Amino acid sequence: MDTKKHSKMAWLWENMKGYRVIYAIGILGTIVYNVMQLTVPYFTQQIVDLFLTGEDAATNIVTKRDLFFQLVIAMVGFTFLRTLIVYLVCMDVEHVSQKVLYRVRTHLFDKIERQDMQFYNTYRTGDLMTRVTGDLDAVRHMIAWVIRSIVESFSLLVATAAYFIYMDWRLALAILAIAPFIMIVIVLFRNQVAPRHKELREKLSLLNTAAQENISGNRVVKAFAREEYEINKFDKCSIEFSKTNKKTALTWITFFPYIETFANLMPIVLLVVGGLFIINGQLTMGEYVAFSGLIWAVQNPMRMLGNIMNEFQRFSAASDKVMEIYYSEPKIVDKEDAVDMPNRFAGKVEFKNVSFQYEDGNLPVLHNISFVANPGETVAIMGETGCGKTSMIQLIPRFYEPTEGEVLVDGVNVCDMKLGQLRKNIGLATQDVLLYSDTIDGNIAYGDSSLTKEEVEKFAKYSAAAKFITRMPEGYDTIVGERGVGLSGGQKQRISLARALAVKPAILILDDTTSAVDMETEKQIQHSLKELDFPCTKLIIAQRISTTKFADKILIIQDGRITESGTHDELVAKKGYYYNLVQLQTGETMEGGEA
């Protein structure tokens, strides 16, 4: 996705919908309170000229005493009013920034959730976490501080410059003549700091990825006693991030002395030129005091512009990453004329001359696959590791789409179906089980949260999980740790199977789901799958003959092709791959098609 098609500021404005008026009021308030900065120097000038250094100062202090107190009260009053406006403006922009942050974060998560499998193959988890946390904070900071600071700096600078010119244009030009030099330094700074922030953002992503992968794989780390290795690896990422962070900070430190030097020249110019004007009678003492009291209002915006530019480049680097996900679109989506199939599927699955290869792969994974699984049938799929078994079944719920051929469910091409309707009719359990940090009950009922406790227990019995669950301290209310920590591989697989069955799918796909259970438990599961109280077509990837023996059809996949197809007895009689596999697992010589 090309984020250059979308302006960053237009994107921010788009996400301020509903809060634009509030934000505009906050920006207007920023201009107002900065213009009000001129009130105190103005009143100070009047007091000095009328009551301290003017020719009629002594007379005025007696005859215009009320005016004196009015000017003092006005100074105090405007100061309090300006403070109140500053407070309200800060609350205003912070409120809008938090609303935009919530909106964008929710949209990003929605986008990530709806992406297809290719997206997850492309983006690292740590990188995605960085985008929805640190990068979004930079976006929030842009709204809450950077934009307001830009408006504040320019409104204060323009208002002060106008007031200076109003008082004495010659002295004003002498002071403001230094500003172009500061702007040149800031432009040079921007050119150098922009790539630093992009690099810094990438280093942070790598750091988060290293941490996430290490924490997720902590069991592997401990199993191989690789703690020191992982600590060193993380330390390298941390050092790289620290070095880049330091380079970014040093870039500002390098340019800051030049900006500070030029900014500090302004009071010197005021002292020299303003002093000469006073001596020559071209400037009153009150006007000089007003100039002196407002010189900071020219210096500070100049100083701030460098810091603002630094934060803007941080936002620019972060927003590129956020917008990349924000405007990304999944490739596998419902067609506009998708077939509406609201009723429960019959469960017929058919592959017609299906070939497939991954987008980032050079070699095809599947070649001309054709078979039919009729409603209620059990089809077992066997083959060597990497032959394409898992890739094939992932085409049924349309995680991927075939490069050639058709995958049909109930006679309809899955590409023409609505994804939600298709996937709600499919129950999927894989060998690599992911359980959520929830109760066992919550994990089993994940696909249908309306299930009663009795129904959850029923599906746990189907998957032979009920016995070990009831032995746990809190039974079905036992909290499962992250990714099922605390459970054995077989226990997790049985909960995963119960979760797949709990949606009462028309099509049940089991990807080596019983590989970690013992033979007796596997036998119980096989019996339960035959006795389900709802019709279901089963496609089972397995390596054990005990699992495939009673299937209605067995498919042998080799190098992405179906090389054998038939029942157990038929394949044994062919004396091919399946026959050799039976001999290998049973240790017996087959005769007459008997196993």
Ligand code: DGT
Given for the second form:
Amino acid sequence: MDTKKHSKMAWLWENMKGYRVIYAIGILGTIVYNVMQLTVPYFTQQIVDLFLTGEDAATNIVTKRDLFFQLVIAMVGFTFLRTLIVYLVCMDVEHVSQKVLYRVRTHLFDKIERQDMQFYNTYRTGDLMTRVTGDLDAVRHMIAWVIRSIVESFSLLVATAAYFIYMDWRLALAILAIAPFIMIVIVLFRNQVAPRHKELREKLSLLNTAAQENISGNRVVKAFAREEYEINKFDKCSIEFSKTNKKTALTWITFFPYIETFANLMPIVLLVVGGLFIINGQLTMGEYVAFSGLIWAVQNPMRMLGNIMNEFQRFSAASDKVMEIYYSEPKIVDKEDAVDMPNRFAGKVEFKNVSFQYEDGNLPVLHNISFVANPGETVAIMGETGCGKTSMIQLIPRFYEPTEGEVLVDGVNVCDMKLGQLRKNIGLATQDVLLYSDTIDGNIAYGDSSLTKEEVEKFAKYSAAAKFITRMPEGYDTIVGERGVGLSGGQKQRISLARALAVKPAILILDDTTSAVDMETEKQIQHSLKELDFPCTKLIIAQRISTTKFADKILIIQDGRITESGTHDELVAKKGYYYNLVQLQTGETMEGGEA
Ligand code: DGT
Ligand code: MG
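Could you give the coordinates for the form predicted in complex with this ligand, as opposed to the form predicted alone above?
Below is the whole assembly, all chains and molecules, this chain first.
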């Protein structure tokens, strides 16, 4: 994530590809309409000198009547034309800014979507949301407003300065001598406000994260009756944000009087110096009127600079965040010489001396794991909570890479495969089930949208979900809420199983997928898993002996190591961990409790 290498403006320019010409036209238009502002005082000056205060004013108004009207019409005409150009320029830059916004946002989402697991462990959802919304808006604002305002102020200032110098360079210099002082104030302001904007952006991200985590975790909040606590927590974030906002605004307010004082000095200089020049006959009244009619054109850009600087710093802080994601690269990607595998895998899974440690963890979670699951076999994985089962199966779709050793599928190291090919062959039902707010049908067909209704129903039957789905008011068209709200834990697990089966995977991985379903339903699922109408290797993490009993192989994991492996009978005969588990669970069953 090397943001440093790319300058912000170069990055912006890069993303304006295809719109650069029309943007340049907009900028040119900005210059034109600002220079055009000078026409009004020019015409005014002519009118004043010729028809109002000049020596021949009285005769001129009779003899040069036509010129008078021409000047007035030109003045009105230019004003209209100018308004039209301003309108077109605004449309133009708005158009470009929206196009660029769309482009960057799509790119950003694409980047986020393709990241690996580690990325999601690092970034919080609320922060990522801030990047694709608020931060991006600051980028849009840069194109639509900040750049245009810089050009506007600059062109107005330069044109006016040139016109002033043309009229009377001594008076012009006297007025413009104040500008450098304003510049100094602006630089001091920038140094103070830049860190404020960085801080403000962080506070906004914290605020969004607090809101997001709270809303998605609302059930826990309710369960623990922690509403007050959470409201207070959010309130704190909100106060922090508002305080920082105030601090940022205050920074401007501290500098504003200096700029305002300097800017207001300009008309005073004009009055004093200009007055003296008129008295001495070095300046006509018309010229004085032109100067005074245009003095705002020097003052305003100076006043605007603070505002522009403020917005520029906001862009600067936001674009850092956006560019960090924009240039981020997932570590787990296809190798250039990735092996091209057949579309459908045979389904052999092999771990060879695999050890693994999370990048953000300080201890290895898997040690020297070796086993083979042959095509079509069922391998059960058992072990107490936290022993590393989920971590182990996450290495198969290459969500993470082993720190040592190799994970092979069909004899090829998964790290040498194309990710897309590998993952298309794996059906995974994760431990914490996440369903989309979509219909049940849509959720089951998530991995293969070409699935027919009949097929969806078939997979629902396999996962023993058909019955409860048909009982729902709208059957397969029932919309399940966000994260599957409205379904029971066991129902969600069964839909998740149907979704994993629906891709007809060569390798099916079930991570505790039947933990929340009753024994009877589980039996049905076991039965259908045996009867699947496509060949499939199954890796099943489970806690119940009833689930694992008929597996071709059972692996017992303890503290990240395989301590026992074999069939049910072999492991029972071994009288080790598994044997104790059997004792414990069958004993409980006999007493009538569920294992
Ligand atoms: P379970 O699902 O409760 O039966 O437990 P397992 O066996 O699935 O455990 P697993 O693989 O989720 O976790 C093994 C160890 O790894 C445990 O000490 C927690 C740690 N761990 C899990 N996920 C992460 C992670 O994303 N980052 C870090 N640093 N550690 C993790
Ligand atoms: Mg687990």
